[in-house]
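Take a look at this single chain, the form predicted on its own, given in structure tokens.
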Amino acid sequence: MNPYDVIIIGGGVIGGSIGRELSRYRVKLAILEKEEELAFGVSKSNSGIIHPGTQVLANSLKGRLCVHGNMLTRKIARELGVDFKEVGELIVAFDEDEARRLLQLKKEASILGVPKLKIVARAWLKVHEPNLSSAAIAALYAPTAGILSPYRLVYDMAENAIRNGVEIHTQTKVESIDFSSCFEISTPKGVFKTRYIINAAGLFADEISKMAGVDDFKIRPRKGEEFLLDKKSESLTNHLLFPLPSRKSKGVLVIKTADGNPMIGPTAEDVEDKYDLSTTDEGLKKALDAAQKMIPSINENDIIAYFAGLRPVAGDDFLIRHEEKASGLVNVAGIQSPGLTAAPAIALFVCDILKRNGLSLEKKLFFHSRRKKTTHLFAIPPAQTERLVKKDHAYGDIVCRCELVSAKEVRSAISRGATTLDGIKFRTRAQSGRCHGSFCTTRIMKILSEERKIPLTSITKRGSGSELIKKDKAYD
């Protein structure tokens, strides 16, 4: 087999924006995943914003490619039929000297280029966020702060690079790379050669920057826990709330999210175990204590699941560059908040690079830049709904009640790549509701089972060891 030009070792939003990115250009190209489904690393744990580049330094790669990808990610949204909503944030100020640090985060982004950027007072946030603690006394509004589904992006972005030619490789873990007169990459799946490396894998781009022969930095896990509400406390905000940002973090914020559920966190705690998404009750408590602060009604009470996401923390930048000691590899590594948003932007960053690097780009005589955007049910008015029915009754067959969630919606997300509960649920937010699946979850393995042709013993929640079913030999 010839080799590729390019792998891209990692199936998360950043393998999956330089991925899509690549294939408009005339180069075989590659995503190798080490997870059953792509999105099931760092991204899946991501709460969905588009930052508008307030919290970040001016000078610093990460303010540039996040203020960059948040103008791309309207376009490529539009491609992709990837709902994203512009909901704006507010960051808020409780004091004096809370209110003079928002003079400083307000030019600091002014340099960086957020457009429209103002500090509003006590009046303008009684009138647009009254559920706002009366403590508040101002605000920096960014208005172009906006909100999407960070899974659904994942797929949609890999659905369209498959259509351009790029190949997906999951449960393909790296095991090692050698080098001769190319890249020779071992996986469980055999060994893959290519001319180039780009590593995007994220909590363990430290360990595969060490195989390929540059290790001069290491990955820390930064632990966030978050905690989501009830959908009925979805007009809980208007627009995305943080406090003021500290050295290590954004903070714990009151989150809007694309799919309406609010959410509080995350905490931020350097831990050392790349595995560790345990949740804590002291977690807990100083999420729900600070969002508390800002919304003074939220109550433990709506709270419906518990989760924790680990970021890839690198320094207090990116890391995003061609090694010179490993040619042909290029790090993308330390990708943290503001990652998403700056995803679309360091695809571009990255393509440059391999330009720069001798890697030949040659558009395409064509390049499918649109997919058709996937339908749910709970994102369109009961009218559309009706008339979908008539056509497909098994639009009307109702698999998640919680979600709204149709028969119809989880085979095209089987027939679109989901193997596993958790890649239907993060394509379709079937099991995401308050239930948490009591009511669909053996229904959607029923036809799980049916669509691939396993029987249910086979089905994972999110890949090997993770069987729901247990097969007893004595009936064997």
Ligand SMILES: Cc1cc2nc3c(=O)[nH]c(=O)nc-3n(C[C@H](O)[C@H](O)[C@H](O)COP(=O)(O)OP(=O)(O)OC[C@H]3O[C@@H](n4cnc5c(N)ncnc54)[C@H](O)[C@@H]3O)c2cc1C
The other form holds:
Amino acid sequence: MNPYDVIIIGGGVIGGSIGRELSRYRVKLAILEKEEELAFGVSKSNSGIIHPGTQVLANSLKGRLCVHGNMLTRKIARELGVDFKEVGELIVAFDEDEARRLLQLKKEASILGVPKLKIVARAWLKVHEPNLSSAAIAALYAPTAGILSPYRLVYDMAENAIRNGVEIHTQTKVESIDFSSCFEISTPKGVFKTRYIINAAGLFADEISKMAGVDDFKIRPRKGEEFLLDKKSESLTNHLLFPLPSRKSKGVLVIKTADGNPMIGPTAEDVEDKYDLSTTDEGLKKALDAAQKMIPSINENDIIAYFAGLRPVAGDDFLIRHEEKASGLVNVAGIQSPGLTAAPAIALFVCDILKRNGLSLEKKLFFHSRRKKTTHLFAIPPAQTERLVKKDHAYGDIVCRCELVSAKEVRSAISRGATTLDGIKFRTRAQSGRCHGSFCTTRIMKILSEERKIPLTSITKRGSGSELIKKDKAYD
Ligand SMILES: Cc1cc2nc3c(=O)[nH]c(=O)nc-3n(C[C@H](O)[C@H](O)[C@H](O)COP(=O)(O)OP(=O)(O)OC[C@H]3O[C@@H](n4cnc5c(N)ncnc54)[C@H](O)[C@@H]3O)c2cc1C
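With the form predicted on its own in hand, show me what the form predicted in complex with the ligand looks like.
Next comes the full complex, this chain leading.
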């Protein structure tokens, strides 16, 4: 078999963005992902913010790629039917000292090219952010900050990449990499030969790089705990609210999300374990105290769910480079925040690296840039739902009552690639509401079983080892 031109290791937002961008060109390309579905790594546990570029150093690579990525995301969201909302952000100052720091942040962000920045005073805040603490005296307003669903972005990009010829292999963990006339990547599903490797393996990028012969950086996880509030708090804020950032993080935020539930977090704590996704009482206290400083009316009882994510840190900046020591290997590592925002700009940056290192990028005659927007009942007006139900009764068969998700949407998610309960949750929001799936999980399992023609005992939450029903010999 002819070798691939490019293999991307890692099916998160970075691998997905690079895959979709490269699918414009005549290259033989595959994405290898160890998990059962894409976006099951860092890309599933983040704040979903498309940052404007206000809290990144002006002379950093991540600063440049963040501002460029913010611009590019709008076009990609339009093409792929991803709900992107430009809600704007406020970095809030509570004393004169902090207010002076806002001027410095504004200056740095202006150097990076962040548009439409403005310092707003207490009177403006009272009108435009009425629930904000009266102790706030000023804020830096960046209207280009936005929100979207991070996992739906990955799934929609992947679907579009597949349409344009990209192969995606899940449950395909890279175990070793050899080199003879080209790279030979060993996985449980066989050996993949390729001229170029793009290492987008998130928390495990250091291990992949080492397999390919470059062992000069380490990924250190930085944990962020986030807490989701009930949807009834949807109008708690009009903007994303930030405190002044520190060198280590942007601080604890009050976040508007694409699906309505506000979030508070993330915390920032360096940890050793790349699998430590635990949430803690201290994390909750930290997030709650910091969020209540901005919005005093936030109530602990409104928290309905929590999760933790690990930022893959490899120093202060992103580490994106072609490795001379292993010619053909491009490391895309240390993609901590704002990696979701920067992803489309990283994809262009990587294409440029590939070109400069000998890959010919010839455009395909036809590239399908668009995909049909997915229907979500929770996002459309009741009159439109009524019309849909008349056309197709399955839209009226509500499976998840908390989040208003129909059987039609669940089946459609499965036909678009969902194979697990989490895959369905991330695509449709079914099981994400206050009841945590108590009402809908069994129904969704039945639908999964019917559509995939597998027994209920084979259905998993997030892949092998997370089955919900134990096989019992007596019932086999
Ligand atoms: C709490 C938190 C909040 C954040 N908020 C924001 C935000 O609001 N805005 C923003 O811009 N950024 C944010 N970020 C950062 C953003 O989430 C990351 O930068 C981004 O998701 C990184 O994507 P990735 O594709 O590099 O990593 P991942 O999504 O982890 O993808 C890497 C993939 O590689 C796979 N993999 C690993 N090893 C192997 C192997 N051996 N073989 C095959 N596959 C392998 C993994 O399973 C994984 O799916 C946040 C991060 C955290 C933790």
